[in-house]
Structure formats: C-alpha cells, structure tokens
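In structure tokens, one chain follows: the form predicted on its own.
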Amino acid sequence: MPQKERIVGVDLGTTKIAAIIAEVDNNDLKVVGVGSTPSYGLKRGVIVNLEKAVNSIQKAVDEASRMAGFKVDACYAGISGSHIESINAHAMIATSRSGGVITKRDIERVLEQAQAIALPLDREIVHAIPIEYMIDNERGIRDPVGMSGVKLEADVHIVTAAITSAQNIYTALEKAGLKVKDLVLQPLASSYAVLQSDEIDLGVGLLDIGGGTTDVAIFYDGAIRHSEVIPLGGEYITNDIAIGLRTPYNQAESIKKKYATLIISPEEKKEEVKVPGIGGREDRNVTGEILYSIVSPRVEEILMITNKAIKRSGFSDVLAAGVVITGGTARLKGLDRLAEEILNLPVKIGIPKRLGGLTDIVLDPIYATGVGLILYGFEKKNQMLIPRAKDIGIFDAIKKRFEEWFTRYF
C-alpha cells in the first residue's frame, strides 16, 4: 500500500516542546503520535541554548514517533518571541491585460508590492497575509481572481522576525533531524485550532498564554488584523510562587498546576498546601488563601497589559465575538471569569478542534499551537492557503541581508 501523507507540527514553547504527527486519511486528518517534553534552552520563545533546545526537540519528536510507529523528517514549526513585529501595509497595481481580468499573477504582484517596505538588515518577513482586496475602489473582496478591473489594491498584514532568532529555530530543528517546511506565527497557528469561522468573521481576539509569552491576534471580517507578542506568561506566575513560598522553581510549577485557582471558596482558603523546602529546609504547609494572593495579582497584571495592547491596536471595538484564551495558562481555574472582568468582553477557553485518531490526548489548551500547525499544513497541502508572494528560505534571506550590509558599508 502507498504510504499515507504525514504532517508534523512542532510547538517550541518556553516550558514545553510538543510534537504532533498526523496522517492524511481520505482527505481527513488522523492524529497518530503525540510527544511532549520539558523545554530547555528556550527563554520567552527564543532559543538561548542551542544544544539543550536540540535535545528537547529530539525527545519530543522521538516520543511522538514511537507512538506513531515510524520516524518523520519534516515539520511545520511555530515562532514567537518579543522580536516578532507586525504592521498592516497597503499596495496598488494596475492590471495590464485586455479586458482587465485579474489573474493569480496579479495577486502575486500586489502582494510583492505590499512587501516592498524598508526593513532593518537584521529582520525578515515571516508572513504576508492578505486582509482584503479592492478592485477599482470596491472594497471587501476576498478572492479577486477572474474579476475585471483596471486597478487592484490590497491591505496586507505583514509579520516580521529577527533573522537570527528564526535561523536558530531552523538550525535546532535540522540538528534534531527535521527539515522545516514553514515557520508559522504561533497565535496564527493556534487560531486554526481554536477559532470558528463565524468568530473570525464577526471579530474575535485570541490570547495564547504560554510559559514565556502571551501571543495576541485579532481577527475581523474573515482576516487577521493585528498580532503582537507580550513577553509575559505562565513562568511569571511560577516565579512569584517560588519566591513567595520560598520553594524550588520546579516545585512551584507543580504547585501552580495542582492547586492554583482564580476562584476561591471560603473552604479552599483554609485548605493547606504542602510546600517543599528549599536548600534542604523542612517542608511546610501554607493555606490556599496565601497561594491565591500570589497567583491572582500576577494573572491580573498579564491581563491588564494584554488589555492595553488590544486597545492600542485600534481594533478593540470590533471584537463582537469576544476573546478566546488558550495555551497552558488557560488551564487555571477561573481564568475566563477574571478575564471577562478585566477585558470587559465575553471570554471562553479555547480547546483544539476534534480530529481523528488520538484526538482525546490533544483536546487540551497546551496543544493548541501544535494542532494548529497540523491544520495549517493540511490547508497548505490542499492549496487553500494563499501562498506568500515572497517565499524565500531564511538562509537565503540572511545571505541577501549580509550582501546588502556589505555593499552599504564596504
């Protein structure tokens, strides 16, 4: 029998590396392997120790491969970090054909024009995502191919990243034995897993609160309108628990996962939590109220900073569908209620869409990016995704940037 096509997503998180393997079965996706391991060598979404990062990736991929029963050699990978920046650009071209019938080549030309922006030499475009097209000043067109007009315009959401950070992701994955098919902005990937099409049309904000970052993406009228990475996440909460309770960091993380809550009853306030001592000191007990007093202000701070970012984006008034929160920190009990109070919007916790195969394993917010990478790759395979007009490899980008820098200064 011919080998089924396989799609692999690797989520490079600050606290965990997740690898998900899916097979395409009669044009449906079937999850056949899942691997997750603690992340070492990454800080706030950026690789800071290549060797440790490679080892973590290999462990996650090997675990997923053993579950699937075969090895994989290519993947889609997520990219995040405070170095990520985004802007919305506008471009216009004249159609040159008789009758003015717009072709795919015209789409490529207008997207290329949109990407002709001045960038520092150390940055490269990761995504150029069409928001909407205009033909002869008629707005709101999503697919202009085949339509007639003499002037084609496009609003495009452009995401850029530091070349060195992207290069390190490529290098780490290749050292782990994986070819990178594409780098995908993590909140964009997560949106494939947890957002519904009606939410994207009506207007929705996505918050992917991971270990080291909070990734923000705003969608409206069927397209992404804003993306941003805030360098705060679950680690921030864990660190405060470690300091406030004077316990080792790994124990603080365990306490957060088991006992942390943002809704606390009078009975829970009195319940005691065992806290391991640090440096050989004796264990001791603290009340749930003390843990709550540490966790709640930190989560409030993350949400308040996020709220400011949403308002600063200029799209806070279009979020009719409210906000969807996903990522590991979304597991905190009561996060949706607290977020509704601070954001003044309806909030729900985003659970990845149900797929075939080992779907129950990945029905968890921590796998939102990994599942989204699978769905992104599946859509790209089916050529439903509008291709990036500028689709050069990161190594080519580095070479080009270096040549520009050398010419300028020497």
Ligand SMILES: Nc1ncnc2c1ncn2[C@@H]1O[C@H](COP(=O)(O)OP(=O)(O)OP(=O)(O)O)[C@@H](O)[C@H]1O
Given for the second form:
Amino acid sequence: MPQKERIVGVDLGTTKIAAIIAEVDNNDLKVVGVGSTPSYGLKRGVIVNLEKAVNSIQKAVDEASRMAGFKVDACYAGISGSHIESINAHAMIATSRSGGVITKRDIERVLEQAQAIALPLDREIVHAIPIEYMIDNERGIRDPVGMSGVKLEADVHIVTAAITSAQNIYTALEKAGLKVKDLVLQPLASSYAVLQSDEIDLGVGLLDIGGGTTDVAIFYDGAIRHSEVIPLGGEYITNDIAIGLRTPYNQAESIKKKYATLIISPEEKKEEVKVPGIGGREDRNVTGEILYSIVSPRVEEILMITNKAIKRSGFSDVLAAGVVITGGTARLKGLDRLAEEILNLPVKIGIPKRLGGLTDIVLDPIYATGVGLILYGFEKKNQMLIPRAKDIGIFDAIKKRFEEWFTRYF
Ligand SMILES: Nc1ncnc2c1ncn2[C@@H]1O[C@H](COP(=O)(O)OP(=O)(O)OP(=O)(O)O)[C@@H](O)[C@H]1O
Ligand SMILES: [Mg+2]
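Same protein, the form predicted in complex with the named molecule this time rather than the form predicted on its own?
Below is the whole assembly, all chains and molecules, this chain first.
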C-alpha cells in the first residue's frame, strides 16, 4: 500500500514546543500524533540556547512520532520574535507575451521583483505574499493568470527576519533530525487555524498571545496587510505575580492558570488564594482582589501596546470582523471583555479548526500555531510556489529589476 502523505508542524513556542503530525486522507487532514513539552532554550520567541532547544524539540517530536507510530523527517516550523519586520512593497513589469496574456511566469517575475528590495545583509525574506495585482492600472485583481494586459503590477506583503534567528531554527530542527520544508511566520500560521475566509475578506486582526510574545497580523480584503511581533506575553504576567506575591515562578504560573481573572465578582474579590512561600517560608493567603490587581494592569499594558500596533497598520477602522485572540493567554478568564474595551473592536477567542483524527487534543488556543502550520503546508502543496529572493539569489533579483526597467524604457 502506498504511504499516505504526512504533514508535520513544529511550533517553537517560548513556553512549550508542540509537534503535530497529520496524514492527508482523501484530501482531508487527520491528526495522528501530538507531542508537547515545556520549551527550554527560547526567550521571547527566539532560540537563545541551541542545545536546550534541540532537546525540547526532540522530546516533542518523539512523543508525536510514538503516538503516530512512525518517524518523521521533515516539517513546517514557525518563526517569531521582535526581529521580525514587515513591509508592503510594490512592483511593476511589462508582460512578456505579445498579445499580453498574463502567464504564471509573469506572476513569478513581478513577485521576484517585489523582493528585490535593498535587504540588509543580516536579514532574509521569510514571506512574499501577494496582496493584490493591477493590470493596466485596474486594481483589486486576485488571480491575473490568463487575463490580458501590457503592464502587471503587484502589492506584496514582505516579512523579513534576522538571518541568525532563522538559521538557529534550521540548525536546531536539523540536529533534532528534521528538515525544514518552510519557515512560517507564527501569526500567519495561527491565522490558518483560527480565521474563517469571510473574516479575512471583511477585515480582521489576529492576536496570538503566547508565553513570550504577542504576535499580531492584520488581514483585509482577502490578504495579510500587516504583521509584527511584540515581545510580551503570559510570562510577563506570571513574573509579576511571582514578584508581587513573593512566590516561586512555577507556583505563580499555577496560581495564574487556576485563579487569575479579568472580570471579578464581589465574592471572587474576597476569595482566598493560597500562596506557597519561597525558600521554606510559610504559605500565606491573599485575596482574589490582590491577584486581580497584579494581573489586570499587565494584561491592559499588553493590550494597549497591541492597540498601537493595530492603529499603526492603518486598518483599525476597517476591521469589520473585529479581532480574534488565540495562544495560551487567550485562556485567561475575561480576556475577551477587557480586549473589547481597550481595542474598541468586537473580540472572539480563536480555537483551532476541527480536523479529523485526534482532534480533541488540539482544540485549544495553545495549538493554534501548530495546527496552522499543518493547514499552511496542506494549502501550499496545492498552490503555485512563489520563488523567494533567497532561492533565486538577491543579486539575480536586483539584476532582473534593472533588466525590466531597461526593457520598459529603452
Ligand atoms: N488558563 C490559563 N490562564 C492564563 N494563562 C494561561 C492559561 N493557560 C495557559 N496560559 C498561558 O499561556 C502561555 C503559553 O501560551 P502558548 O503555549 O500559546 O505560548 P508559546 O507558544 O509557548 O509562546 P510564544 O508563542 O509566545 O513564543 C503561558 O504564559 C501560560 O501561562
Ligand atoms: Mg506560540
């Protein structure tokens, strides 16, 4: 029997590494393995200790492989961290065929040209995603192949990353025995898991609030328009609980998960929360109100910074589908209500879409990126591959741009 096609997603989170294995079954996806382990060696979304990261990845992948009953050797991996930058570039070419029928090759050329931006030596392009095409000044075209025109233009969302951070991901996964099929911006991956296509058409903000980062992506009229990574997440809240209540970090983490809330009733205010003491000191009790007074300002701060990011995108006034929040911190009770107040937009908590197989395990906001990586890989295999500047060579891309310009004007 021929082996079924498999897609593997490895989410390199600051607090956990999640490996998810899916099988393609008659054009449907079936989750057959899930492995999740605490993540060591990452800070605010980037690898800072290679050996520890490799060990964590190996554990997660082994766990998923054991569950699936086979070994895997290639994956899609997420990339995040405050080194991520995004810009929207514009490119223009003269179509190559006489008669002006636009071909796939023309699309490749215009996208290659959009990537021929002056890229600093220490950065690489992670994504070049077409937003819209224009043919002879006619805007809003999504699929120009087969249409006629002499001038093809494209607006392209380009995401770049620090080469060192990207390289560390390749190295860590290779040392753990996995080739990287593609690096995917984490919020873009999460969007595949939690957003509906009508939300992407109407305009929607996606927030993945994890442990170390808050990843932001803005979608409008069917395409991603803005992306950025804010280096703050749930760990920021836990740290303050540990300091404020003078308790070890791991105890603060359990207290947060168990008792923290952003909508507090008069009864909850008075409720006692047991706080284990540090270094053999006696346990104490604090009220729910004290815990609330520590947690709430930290979450407000994260949301206020996020609000600025949404405003910076220039799309805050047209997000008709509001904001979808996912990632582990989305589990915090009352987060949707507080976010609605601060962002002044309707908010929904994003749970990954239901796939087949072991789907119940991954119906949790912490798996949005992992599930999204699989959906991204699945969709990509059915799509035309867009060459990236790093694959065609940035100098070739720049040369091509000059050639275009030359043929057009001389
Ligand atoms: N019930 C809960 N209440 C509050 N916070 C929670 C809850 N469950 C998980 N979290 C928080 O979610 C965070 C982990 O989320 P997630 O797994 O999405 O992060 P990550 O992917 O490891 O990190 P990142 O994406 O930031 O690199 C932790 O800070 C954890 O404390
Ligand atoms: Mg994450």
